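A single chain comes next, written as structure tokens; it is the form predicted alone.
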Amino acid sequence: MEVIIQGRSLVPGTAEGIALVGTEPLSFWGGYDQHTGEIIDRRHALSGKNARHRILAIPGTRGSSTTTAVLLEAVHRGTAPAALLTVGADTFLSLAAIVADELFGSVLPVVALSQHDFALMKSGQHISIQPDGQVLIAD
């Protein structure tokens, strides 16, 4: 089964990959290992999972603006997610993606979804993202 949803493209780009979906915000500072792509916040439901080259769907970030620096370093090292899906606009993720494109020429799409559409995704699904914010979810 395929589902097509229309999100709001915060940082345009194309990406596809396997979804890693979390239901709670993530702090990249102290919660994401930029060397490996592993989620290392042991209190987070995705703890121990690797987001490298995955479509990481989290409602948003929490905590420090250092999230931007950690994600930017992950892009530089090649350990960042392939794309980020959030509920509403997340400025820390968007800023990291914009700077990554400017500094490294690396596109990291960021798409904001409604709460309803975000709830349609599950880890393990194949997701494709288009520059206009269209998201294709396939089981």
Contents of the next structure:
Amino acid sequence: MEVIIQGRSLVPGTAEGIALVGTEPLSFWGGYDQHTGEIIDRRHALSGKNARHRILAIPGTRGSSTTTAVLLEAVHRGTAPAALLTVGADTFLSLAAIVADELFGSVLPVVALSQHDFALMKSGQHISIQPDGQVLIAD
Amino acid sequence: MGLSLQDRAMLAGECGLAAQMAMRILERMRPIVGAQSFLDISAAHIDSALFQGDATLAYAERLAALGAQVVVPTTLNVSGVDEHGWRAWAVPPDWADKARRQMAAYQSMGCKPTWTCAPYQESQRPSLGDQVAWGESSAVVFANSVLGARTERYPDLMDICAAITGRVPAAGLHLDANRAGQVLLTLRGIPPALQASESFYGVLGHFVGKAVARRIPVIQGLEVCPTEDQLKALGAAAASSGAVALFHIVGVTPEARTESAALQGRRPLAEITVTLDKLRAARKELSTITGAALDLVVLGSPHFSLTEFQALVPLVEGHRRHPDVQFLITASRVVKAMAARAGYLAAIKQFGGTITVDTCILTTPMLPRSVKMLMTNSAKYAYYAPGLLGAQIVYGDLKDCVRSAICGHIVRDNTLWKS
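Alright, leaving the form predicted alone aside, put up the form predicted together with the partner chain.
Below: every chain and molecule of the assembly, starting with the one above.
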């Protein structure tokens, strides 16, 4: 079954991949291993999961302002998620994606969703993202 | 509304290539944060100088090569290395080289080499109502809550854009209406002796951050007047477990003379009762060690203040740490120098304590792998050490930390936490 939802494209781009969905916010500093893409916040429900090249869906970020730097490093190393989906606009993730574009010409789409649409996604689903913020979810 | 002539000039490259790049990043962020226009700032505090790898270094050196200069007084947060003291620890030389290059790049832009996460302990502080752009989550929450200055929670890479342009999107906590408290937390049945104790504030902050996430808490029912160090600890903890950038404490913080003032006359979105049981559970979460083995006691996140040095001296005087337990304080250059002038450092040295400046255990790879069991009085260290260092940690107060360092194993006085 396929579901199409319309999000708000914060940093436009095309991406597809397997979803990794978390229901609590994440600090990338102390929470995301830029060398491997593993979620390393041992208090987080996604701890131990690898988000490299996945469509990472989290409500947003929290904690450290270094989250942007860690995500930029991950983009540079090729260990970042393929795209990021959040509930509402997350400025930290958006900024990292904008600087990755400015500095390296890298594309990391960031799309904001409503709480209702976010809840439609589950880990393991195949998700594709369009530059206008359209998100296609397939089981 | 809209962009000013100066904003447009910067975007057009009329103020140099660095200002153009910085303004372009800000202009791309403007709709994302929901701003119609930009506003002026009077100061900045930069977290971007913290070396994280080749990409953050490339960003710094790109801006520097384009001729970036800050246009407001700008302080620097911790760096990726203790510039002059890194060789005493396990920092790889390649890391130190790159981290120092990144430090040099930001200094070349005219930033003050303060290298501290607690600039408010030494530099000129912004005042009530001042518009500033600060990075570093623990400093942001202090500036907004305790000083009443106005800053968003600026992430790395954006804070420097604000300092170079002197502009930030007019949004978020820069605007009056967005500073109203949203979640009312009422302390109930918390003994005043516990409220007056040091370790209470890290625990309360940890609880508050988890409870409110990114909303603005209003704390009422505090029966004591907390010190600045205690407010620092509360904010740093709440900005670790949550995304708290501003808290109000009724009768204590400048925008919370009354509950109604803190809420700007609105009804809270949610109300939470804070009980001793809930705080006990939060305190438990801050520790991952169950045994007594200990390798390192570490103090100073956010960086140790002069009053914290003052409080430490009588506890360590005449004692010596256990040979198997290291005792480390992370502080800024300026506060270390002030502590030296005040005569505080001799007793710490005789105790066997060491001081690292410019950075902290979370931001530079200084600890050898053999250091696995940590103790701290910082809820921020306690929160991040397991993930960032792969270490285990226990949270206690300053006295517990010193006693444990002397005994060579973990001892905690839990009396105040029992009812």
